[in-house]
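The chain below stands alone and is given in structure tokens; this is the form predicted on its own.
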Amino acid sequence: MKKVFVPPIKSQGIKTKLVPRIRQAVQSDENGKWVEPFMGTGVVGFNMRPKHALFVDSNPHIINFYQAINNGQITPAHARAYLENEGRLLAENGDEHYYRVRKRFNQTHAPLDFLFLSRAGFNGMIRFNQKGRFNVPFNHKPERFSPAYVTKVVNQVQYVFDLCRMNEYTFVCQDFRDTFEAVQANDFVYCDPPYMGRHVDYFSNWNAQDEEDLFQLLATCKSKFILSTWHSNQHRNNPAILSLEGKYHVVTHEHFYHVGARETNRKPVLEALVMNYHPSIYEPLHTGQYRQAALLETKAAYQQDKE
């Protein structure tokens, strides 16, 4: 199996473990653009390694970070020197230095400070308050940036740096609605929007109107697309999936998210890939009683909401 690249910016809900499934389903035209209206960490697009790509997100800090790599403002050598220095100060001063960097970032929005916070913050979370300020607490690991860990992160920066040199990538902070206006027939769109009711405070809120607008844009999308969304978990279901299963090809796969500080918080989620074309995967990626029970429960919830 082809190795999956992990990007330098990580966050909750990252699709690292789903990349092989997504890669299997993608049918893209190398002459078109890879378009991501919700870039997030960029893990999917960076693993697809397209020749031309438009990476978009509403979070300006993610875009600023990758744009800085794209234009050469951040190089692997620059990232190493920064992490070694900040890591030393973190080891010496602990949470005092973490909160000093957090305060500095909320004032200057420096891209490398964003990288530091995403790696030194609690549980790798990316979260902002209503004023747009990063508010994740310290992870209580002052020795976080060991030489081996710094090298690991620098290698991840190197990977993206090399991709940007070999290909034509554009990073833009804008609304997803504006992104769809530029999509052409030979492009390929990968959508990983915030999930309703789950992790919606990552930067900007995601509401029912946003989801409805996205579904309308997908219905008239000129190109092939894959939409990543959640189907169900042990406690809740996603009624919106019913409006998609009859119109598009939907395959599912059980996935685990470790959200909390304890392993007991590692919960299974049935993830769905929704496509407007017939994928090379002819059978569902996940079958069995769990999916059947989840679908029945989702249908019941859907009917109850309608009533």
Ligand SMILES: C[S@@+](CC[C@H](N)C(=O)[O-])C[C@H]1O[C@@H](n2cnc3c(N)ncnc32)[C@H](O)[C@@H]1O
Given for the second form:
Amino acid sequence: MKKVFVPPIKSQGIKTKLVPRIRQAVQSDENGKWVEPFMGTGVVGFNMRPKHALFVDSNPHIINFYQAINNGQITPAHARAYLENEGRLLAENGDEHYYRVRKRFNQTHAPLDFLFLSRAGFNGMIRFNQKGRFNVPFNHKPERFSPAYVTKVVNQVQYVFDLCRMNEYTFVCQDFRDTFEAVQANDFVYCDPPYMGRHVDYFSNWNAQDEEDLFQLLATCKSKFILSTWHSNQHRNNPAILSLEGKYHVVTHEHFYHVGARETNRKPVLEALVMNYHPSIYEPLHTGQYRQAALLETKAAYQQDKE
Ligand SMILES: C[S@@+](CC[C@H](N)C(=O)[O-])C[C@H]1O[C@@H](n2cnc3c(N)ncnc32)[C@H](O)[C@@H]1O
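What about the form predicted in complex with this ligand, after the form predicted on its own?
Expanding to the full complex; the earlier chain stays at the top.
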């Protein structure tokens, strides 16, 4: 299996585990562009290595960080010097230094400080309070930035840096509704919106109206798309799945979220990929059979999580 590249920014909704499945299902045209209206960490699009891409998110800090790599303001060498210096200060001063950087970031929004917080914050979470301030606590690992760890993160920056130089990428901070206006017939859209009721924060305030607007835009989307959504958890099915199953091809994959601080908050979720085309690798399944199979998969995942 092809290796999955892990990006420099971390986040609780990261789709690293789904990349191989998404890669199998994508049917993109080399001449078209990859459009990702909810890029998050960028793990999906960066692993597709498109020639042309429009990466979008409503979180300006994600976009600033990748724009800085794209325009050469951040190079792998800058990232190394920065992480070595901040890592040394963290080792010497512990949480005092983490909170100093967090305060500085909330005043200046420096993209490298965002990288530092993403790697030294609790559980690699990205979360902002109601005033838009980053508020993730320290992960209590003052020795975090060992030489090997710094090299690992710098290599991740290098990967994105090289991709940006070999290809034509644009990073834009905007609402998904504006992104669909740029979609052409030979593009490919990958949508991974926030899941309603989960990971909600200042930049990710997802509600029923957003979901309805997104579904309407997808219904009239000019190009092929994949929508990532949740199918079910141990308590219930996603009510939206029923209407999507009627119109599109839906396949499910087990995926574990690591969101909450406590083990008990880490519930298994059955992920679904929804496509407006028939991906050749997946056999069509009768909906009834499919739902039954999906339910069994969820129960098995939940059981595994408890053990
Ligand atoms: C589930 S995450 C995407 C995760 C990404 N696929 C990954 O693997 O890292 C959803 C993203 O949508 C962004 N977002 C939330 N509301 C948005 C909106 N109205 N328009 C554009 N992006 C939005 C959030 O900032 C977040 O980064």
